[in-house]
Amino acid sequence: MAENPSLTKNPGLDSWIAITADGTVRVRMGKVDIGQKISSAVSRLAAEELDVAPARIVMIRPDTIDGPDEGMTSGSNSMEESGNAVRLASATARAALLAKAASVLRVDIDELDIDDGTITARSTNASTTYWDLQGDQPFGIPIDHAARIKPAEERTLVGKATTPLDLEDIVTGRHVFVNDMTMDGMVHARPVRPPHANARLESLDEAVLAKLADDGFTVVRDGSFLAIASADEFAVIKAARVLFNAASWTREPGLDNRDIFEQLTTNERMSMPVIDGVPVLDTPVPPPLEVPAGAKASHAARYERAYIMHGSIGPSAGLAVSRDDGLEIWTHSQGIYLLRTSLAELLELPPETLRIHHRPGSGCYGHNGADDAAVDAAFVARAMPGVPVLLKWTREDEHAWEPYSPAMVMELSGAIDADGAITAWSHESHSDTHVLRPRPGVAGLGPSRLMPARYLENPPAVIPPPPNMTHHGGIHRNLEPLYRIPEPRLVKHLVRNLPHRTSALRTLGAYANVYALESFLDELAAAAGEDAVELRLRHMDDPRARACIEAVASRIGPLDGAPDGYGRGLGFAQYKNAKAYAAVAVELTVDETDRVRLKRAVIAGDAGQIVDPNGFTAQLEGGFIQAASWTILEAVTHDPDGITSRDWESYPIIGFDNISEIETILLDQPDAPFLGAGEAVCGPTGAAIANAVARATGVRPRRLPLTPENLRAAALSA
């Protein structure tokens, strides 16, 4: 197994497990739940290894006091780290643990049979338990790396379907998020923001500040930076708006409202070639393509996806509450260790005075405004010492003030020759920064990702994100094709001065490199007269690939044989060419009003070994759902004045009225490691709606969303 970086800087077994002596196992990681539910997953990895009944399986909310530090939620990582680390943490406690009942009942370790925790000899009948060898005590042992795994054929929980933890609660209404919390003598607080990102505050007026001081509420003021709060949610709502209206603010320079495609392929960038996955620096970038001598087919086209958001049903919120000792705040942050080194900097206070708790709030893989929420209840909590501080964002906040997933241009050519064998390929991606959550780095680096911190009287300086060199990073994440392909030509081109903050978002370049690879795919197997499928196929030497590609097709039926009127499209890819293969396939329509209605779809996955096969389906049929989404719908607006898509209408997203059918094969692979697979899904989503909707209409669009104009705007261009 390659190093864990989760053991690596949480070594010490106590760090992830503990046995209580009431008969419980707490299970600790520094990994998030946010709706994929890793937390179940580990929940019966741990069960699993420990033998015990999965109802004495705790799982303790990650903290920054006493919980392994595991960086980011982020990357479909979670399984391969979090769950790794817990299994084998187990592992090791389970040994341990029969070490210690050999000891006490006299026997040989081959002798002890466990049964829920209860440890039994079977020569002599005696027992004990994990809770009278071990309750309340520390192991004060560090994880065994070499320590037993069970192997699948000795497996009794892990791959069967389990309901996941909290569902009862968060569909009864009884699950607590972290905009519900409540505490002795707490405020509520509403941030108010300029009316667009460039804009500064310049005056208040004094009247509306004494008059809102005389009915008890407090306003925050540092630079630009402006919040209000008071005991009455309500009349906080209200006062925020007045409290805004009573501030002139400098409007000047407006928001950049150019072409924002023009502005990718024209503004400064860096640019670099990507060989292998990973950019490479002060290397010239290759010359256009040239078509081969003798090619039976060559094709070029651009594609183009315009900004996107989170779209989090549930507005960001976070809790904070200042005393003599530090700063204690409950956020649901994806990176709360992050957090906490990056407000601490900014606030110049000992990182460990901060005591950061994550607590659920509206899901969004990704970088939503989750930190900046908590940075707010922070600089307002400062402002009123020992008083808890709720703030909420408000839907029009968390819509124009989140960070975007960023707007992208993919510009793809290639050749095919007369033995069907792709002999040319070039794909070059323009776009803004896909990663910009508060990180540790060079002084200011952190606090300068930090929305709330830029209003601020004394500002941390904004540092200009450095290209992402990591392994299928950020923009040229599944920039490389999965295909045998002789010398792809890729270029990244991390692209300057673009009018909105951007960082990640659930899959970060893939779902538009997907898209657009997997188009061009079959836009190249069209223009040289072979079947999309078959071209794929005969590309591909992965077995595990193929196996995705082979179950999809074979259930939706040929591509070009859909009912008259209807389409059928497909996707495919490995996330980061190292998680997990996904397929998607999908029958659909244009109707009359030229809005794309989803009949049909089948996923097939393979994310390795399955531990919880309800968990897999649902990461697969959401993600096909979210990116359904993305492709059909979502589209980030505005003008210089600012953002305009500040609500549902103006900002829509899927509904139930277009939800197809979804047929999920789970391909699993019961002695494989775990691949992760949340993000696996969106790319193929997003190419196999756009390849039906080619086939549908005759027409190819090349723009998303996918809406009625921009399929009109298509065939006119045609």
Second form
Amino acid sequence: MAENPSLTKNPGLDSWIAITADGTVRVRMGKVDIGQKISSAVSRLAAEELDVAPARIVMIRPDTIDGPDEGMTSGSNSMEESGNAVRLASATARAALLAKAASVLRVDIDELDIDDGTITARSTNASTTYWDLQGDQPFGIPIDHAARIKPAEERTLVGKATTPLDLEDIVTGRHVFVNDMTMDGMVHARPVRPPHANARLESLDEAVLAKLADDGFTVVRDGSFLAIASADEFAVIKAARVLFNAASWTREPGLDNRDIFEQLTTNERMSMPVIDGVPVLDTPVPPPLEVPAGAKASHAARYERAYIMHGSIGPSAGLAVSRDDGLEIWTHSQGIYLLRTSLAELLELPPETLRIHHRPGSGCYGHNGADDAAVDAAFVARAMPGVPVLLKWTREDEHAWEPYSPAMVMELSGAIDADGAITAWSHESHSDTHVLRPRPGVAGLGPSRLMPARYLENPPAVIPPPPNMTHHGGIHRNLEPLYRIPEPRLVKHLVRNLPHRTSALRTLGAYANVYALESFLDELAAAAGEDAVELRLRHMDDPRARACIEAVASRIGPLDGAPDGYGRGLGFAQYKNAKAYAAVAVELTVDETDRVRLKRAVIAGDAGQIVDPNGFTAQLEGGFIQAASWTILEAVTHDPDGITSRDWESYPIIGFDNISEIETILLDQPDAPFLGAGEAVCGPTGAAIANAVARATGVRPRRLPLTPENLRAAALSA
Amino acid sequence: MPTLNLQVNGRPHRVDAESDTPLLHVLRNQIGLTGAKLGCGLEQCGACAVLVDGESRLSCVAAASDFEGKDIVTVEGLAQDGALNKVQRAFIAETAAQCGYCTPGMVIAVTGLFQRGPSPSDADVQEALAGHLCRCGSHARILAAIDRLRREG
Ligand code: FES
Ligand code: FES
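Target state, the form predicted together with the partner chain; input state, the form predicted on its own:
Next comes the full complex, this chain leading.
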């Protein structure tokens, strides 16, 4: 197995597992639960390997004080990294405990049985327990990378359906999000943002400031950073409006309002070929594709995807308190260590004086406003020493200020020969960066990615992001087709000077790339008179991929056989060509108002060994529904004066009225490593819906979202 | 500041609140019940729903003073003597939540729906859940929980 960065950074067993004298096993991870129920799955793994009842496992919430540093929770890595680390840690602990028991009970290790932490010698019936042997004592040993992991047939917990750990707390309202936290003497705060990202604070009406101070409000200002705090939350909400109106802003330059897809293809850029999933610098982009001699059909098409947002239902929030010995922060950030390093650099504080705790937040699906809200709270807390500050973004803040997922343009061309073989393929993707997390780097890089820092009197310089050169990184994630296609011509364009701040949203570039790639396969098949499913299978060698495609194709029925007025479509991808596989097929109609109405969906997923079928199904369904929402409805909009999609009416997302029947087919591989599943389904969903719309209407939709306006425009230009 | 008398989860509460303070803020910050969530404050998402005289109502805009003399139940008040109500049990049985931020509002909406009768029509379901947003895509599981409740009758 490849190196596990979580274990390399945290090799000691005590970073992960502690046995308590009162009969529990405390498991720490550095990955955070973001609604993907990773802590449930990981706690099952620990119970399995340790042979204890699941109820004995206590999952400790991550903090930067003494938990393992596992970097980011992203890219579907959690199960592979935390999961494998905890599994090995548990197996190491079990072996150590057995060895101790053998010496205490004076028998051989293979004479011992374990039942829920009680170790019994078969010959003498004498017994001891984990809690007696190790209660509250550190192990003091490294994790043994060769520790024996139970093979599939010995497992009793893993692979069985479970109820997520915190579900009861969630349905009874006891589950505490950062937004719900309270402390003695706590004040509530709201940021007061400029009208748009380029605007700066010129002046504040002093009379209004004096009145606010009289009324007990604390106004915090540093450059164009502005926030307001007081004990009464609703009073703060109202006063934030008063403060905004008391401010004069320089509004020039406004947001660039030229056609975004035009900007994506004409702005300054860094262009590079992508070979075997990796971009290559300082190498000329290969010349445009030439249609090979003997081609039966060739085709070219351009696809577009608007900016979309994370759109968490709970706006971002952070709680901070500044004391003489440092700053303590509670946040729903996905990367508390990165946040700590970058914020410490910004504030010129030693990192260890920042103590950051992870607490639940509303589902974020990537880098949303979490880190920025924590920084906002820290700024206010530093102006109010000793006072805990709970700062929340408003709905408008969340919609207008979170880092978006960038708009993309995908240009494809290809050819097919008389035998139905794809003989030429080109795919170019144009986009902004997909990763602007506050990762430390050259001086100022991390701080410049904390949005509120950009508005300080002395802001860190904003450094244009370098291209992500990792395998299936951002813009080029799933640019490379998994299909057997000779020498695909793949090009990544990192485009500069675009209007919005962008960062990681579930799947990064993969969603749009797969939407384009799988749309183009359908178009190419049609151009050559081929069956779309046959064409895919003919170019697919991987049996697990084929199984997914075949499973959904047979359940949805013939793609051209939908009832009158309906269309069927299919999409497939293996996430990053290395993680979970997913195929999606849908049946839908486009109603008389040109709205896409989903009728039926079939999803097949293969994420290797299934640890928690319930969790896996929920991930697939949830990913499908979210991606369906992106595909059908979502686009961030702006004009020169700012973001115009500032609430759920101007940025609608899918509701219960467009939820279809969803059938999920889980393809288990009991002996294969487990893979993250959260993101696999999104790209195939976009492709399946677009392909179904094309069959339902006879018009190929090449611009997302598939709103009535975009569908009508496609019909007019067809 | 005016004093309000509110009946929440079967208990009387006297609170001081400005006349325009929305019920949600009184529940969360003065009575200490944070089960109902602040999602938008614009009556657009459903996260703040509570039962008012048995019907699901949004609490993020309407002033707390409008609710005097009414019977308010928040998600914390649904369980009786530690026993979850049938809707909560169905949500657990169907894993009808991911991050859980929208869930209290969903549980309230579905509880309100089933208080009107054991077999709501699909149109009733759509009406009850219209305006309830979930970003995690737990919709299909919530509908499964509703189907379970209909089967249980
Ligand atoms: S918070 Fe009340 S509807 Fe969104
Ligand atoms: S479960 Fe996360 S918003 Fe609904």
